[in-house]
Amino acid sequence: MSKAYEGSLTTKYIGTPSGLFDQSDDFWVINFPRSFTHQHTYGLLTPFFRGLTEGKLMATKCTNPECSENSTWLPPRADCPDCYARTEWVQVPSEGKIYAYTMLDYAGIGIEMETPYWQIDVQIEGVDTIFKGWLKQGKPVTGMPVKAEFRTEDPTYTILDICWVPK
């Protein structure tokens, strides 16, 4: 087994961007050109992926006044997991702090990233969940401030359209 890498890195996306197969105000269907072409719909979560291509971080919030939690979720949920009510879309800050991190030596099928890279969990003010992403450059430290960087030109239409950089 090799020794764990602990230095600073610069990482980049190395894949082929997906294309929009069909789009409407309500949903996107993308061509997912990986080992074979797969058409996949984001359904009710389309606003999240559209937001990434527009440089916005969109989350969902429960608005049911009788819900015991009234949480804000990122990644988003179409329905509240506590009261099952339909959620509404809210824009959340595109900066936060590193909550945890790990080094990835193998990205896995469909994640077209140069390896190794730092996978980070980001705590965002006003969001009740921890958002997972990747650090584009540098070495992570727990508590380190980071800001989102969006791939708005030539987007992949996937979660890889957002990464984090030190603030």
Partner chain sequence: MIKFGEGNLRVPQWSRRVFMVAGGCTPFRKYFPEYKLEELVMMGYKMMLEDNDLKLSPKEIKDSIQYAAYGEFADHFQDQLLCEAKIHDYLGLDPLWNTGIKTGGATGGAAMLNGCMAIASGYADCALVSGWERMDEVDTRTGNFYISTAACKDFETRMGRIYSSYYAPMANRFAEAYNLSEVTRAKVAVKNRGYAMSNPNAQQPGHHTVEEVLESRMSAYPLRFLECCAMTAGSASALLCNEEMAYKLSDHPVELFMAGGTHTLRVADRRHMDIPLLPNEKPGMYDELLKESGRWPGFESFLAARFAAYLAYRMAGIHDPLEELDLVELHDAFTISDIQTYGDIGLRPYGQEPDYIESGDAYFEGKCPSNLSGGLLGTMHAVGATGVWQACEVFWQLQDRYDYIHGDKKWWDRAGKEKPADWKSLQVKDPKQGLWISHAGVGSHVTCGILRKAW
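Numbering follows the first chain given and starts at 1. Under this definition, the rigid core comprises the largest set of C-alpha atoms superposing within 1.5 Å between the forms. Because the structure is predicted, anything quoted here is derived from the model rather than measured. First, how it differs from the form predicted in complex with the partner chain.
Superposed on the core, the two forms differ at residue 11: its CA moves 2 Å or more between these two forms. After superposing the rigid core, the C-alpha of residue 20 moves by 2 Å or more between these two forms.
Now that you have shown the form predicted alone, what about the form predicted in complex with the partner chain?
Shown below: the chain alone.
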């Protein structure tokens, strides 16, 4: 036990006064700063993000013969929502067609890409879902063929490790 428990204490404020952000006769608005980092797991989806760093686009597929849908998922999911079986990893073609798009002009704080840029949604043969990504060069048109590029050097370990270029 610390010696401190045995006697009286003198305590000092050791914070940093953060000051007033705004004030009037009626109210004070204080600053309330903080900075911290979350540690976030990719869990069973880790093979997908590892795949990006290896130049592979990995999806999951339900192969349960009892399942009515046997969907292929990208973004992947480890458990099939139709029959609750564990899905299996499959590599899917790293090419597809643009289904929808937007140009990001005004982004929220912390954006990791130069704005403006094109965000695209890609339809991939054999995949039941549509996959969101960003177009590295060119101008998107609905139906335009695109192929994936992977950031295998100096990866970000995030979804930004894949992008698309016109095919």
